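Consider the single chain below, provided in structure tokens and representing the form predicted on its own.
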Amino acid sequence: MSKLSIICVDDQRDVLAALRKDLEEFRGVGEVVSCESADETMDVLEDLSRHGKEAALLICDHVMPGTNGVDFLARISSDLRFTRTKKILLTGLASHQDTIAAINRARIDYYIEKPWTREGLIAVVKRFLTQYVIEAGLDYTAYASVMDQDTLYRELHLKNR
């Protein structure tokens, strides 16, 4: 089993800590990577893919120094190596304009408004976890311990239509 790679990205190193100590319970089955700017993630996201990886969810804060969330999560909405990466966006200052444009530009699967619950986040978490599993073709099994069971009944239904 491979572990999952999830990453998130905020430019405050108190957000990226809260974020590790909610998602802990993923350690098991993936690997929590914390990245302070766009351009330190598009490091890590060409790394995996340099290596055959990719990752399975990306958790952007919207307002960063330098390229935002909305931008960032569009260009990698329009990588094609990048396509089955569940984007979540988090933010707390994101205009009605920019949450439009995370919809329809940036395509994220998710909105998270800070400040957030760790059981709304890992229930947001576990559901696209599960999604990109099934979509990526890995043995779900392996992960079971954090898959969402409604998520996984209905994207395995819908798969074997």
Given for the second form:
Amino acid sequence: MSKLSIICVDDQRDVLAALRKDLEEFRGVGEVVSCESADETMDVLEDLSRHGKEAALLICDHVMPGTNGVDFLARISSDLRFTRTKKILLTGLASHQDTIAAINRARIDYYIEKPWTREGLIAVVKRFLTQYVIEAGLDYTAYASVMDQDTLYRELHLKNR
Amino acid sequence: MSRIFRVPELARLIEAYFSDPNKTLTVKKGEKLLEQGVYNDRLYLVLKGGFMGYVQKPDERQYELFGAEEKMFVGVYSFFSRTFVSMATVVASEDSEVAFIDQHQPALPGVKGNSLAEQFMPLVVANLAQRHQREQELFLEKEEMLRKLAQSEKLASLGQMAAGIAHELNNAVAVMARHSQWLREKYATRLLSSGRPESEAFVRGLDKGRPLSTRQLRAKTRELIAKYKLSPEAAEKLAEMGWTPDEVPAGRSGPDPAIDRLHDQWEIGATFHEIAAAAELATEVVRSVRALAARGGEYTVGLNINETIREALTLLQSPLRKVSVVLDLAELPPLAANRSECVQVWTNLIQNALESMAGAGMDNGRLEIITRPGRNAVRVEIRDNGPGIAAADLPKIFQPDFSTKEKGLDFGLGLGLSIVERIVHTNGGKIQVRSRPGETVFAVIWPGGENHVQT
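Let me have the form predicted in complex with the partner chain next, following on from the form predicted on its own.
All chains and molecules follow, beginning with the one already shown.
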């Protein structure tokens, strides 16, 4: 079983640390990678790609110096190497226009507002890890502890139809 | 001189009809020349002084209708419409003299046109056009006034809202800050008195927080794995703490569980560190929102502008750590000025400079503040070496809704510079800005000699 990569992107180190704490229960089946900028994340993604791996989940802040979250996720969305990676926007301050761009251009999978709650974050992460595992054709039983049962049932049902 | 007389034809007309010394009147300031709705068959030319025309509306209020200065006409409507009833009450606004003709005035030769009406036509049209133009100007003035009023109301209500939010947040922030401090100290005392080696890791986390960037952390982890043959997890934990296995307290380089225990305590320390920093930041944000909302206040006679600059620097202590600050403060004459307004102007300008430099990701940011005495005024320059303001943006920077900021930080209202401009202008001061890449200078001339007191 290869570990699922969850990449958190935020320019604030304390926010990244808080995210890591909340995502601790995924440590067994996944690894949580922290990045402080879009550029750094790109390096990490390319590094994974070179080793034939990819990120399962990207949790990205919006307001960051340099490339902002929406622009970065839009770039990821249009890059064929990363099509399976699930994208979550985590932000405390996005305008109406940013939100529209996030949906239309960045094609994000989910939008979490800051401040987040641990329970809410974990539920969303489980849901999209499950989707990723099924879509990537991985053996979901290996990741049973972090699978979301409803999503799993639905995805399998759709797949076997 | 009134525009009518630029036309020679009209000048001749006036010369012909209004130079009879028997047909002149003196009107004292405040006296009525005409009364609304009352008989009038005269056309008056103002020789000296001036008049105001009022109409009384059914709601009993008086409205200013027109003003007539020297060489303008009064009674145009009642005379030429042949109703002989005055449409307005016309009062002398100063001691005045008028010449007049009445309805029995025959048409005189030597002027173009046969009848009086024909002869006076250009004059009447010119006069009406003049009044019309004046009305338009008044209308535009009022429009402008209303616009300014609406803008200041918008700012005022935003200020009130900000004050309310700041007040509510203040309590929440205070509780979090004080409780976390208590918790931190309690925990530290217990751990340190236990004498366990982990306490060193805790103190390290508490003092330094997380000094390494995620990039540095990854590099360090790889290095540790290669050099010490550690598991990735243990290597990452050691890297976060900033230790190599040899440096670990009490020589506990040993198995992963020992590193785990150390790291747990380090993480608790680092977490306390971050909570304290976040609480400090929140307190600062609340304080600046309150400053933003603060209005009016007393004039201090004998205020030293340099002091108000130092106050602003204190307020911005933490963001200022990221740039080098150069102060060139000259000896200044004491001014009569509003202390909190001064502080707010400097705070906003400095913040603006800091944000521009931070936005460009500069690590050699430099802020320079220069003060110089002037005659009954002080000149303050705030310079930064940031990326500058785009020429196209320069005319817009003082508009309340203009911001180049990528949201965040400044509540996204784009109000900073508009507040600065308002304060400087209401104090009779001036603000100038010049900018090119690498040098932006905001210069404020703050008036207020000892005798200068705003009302």
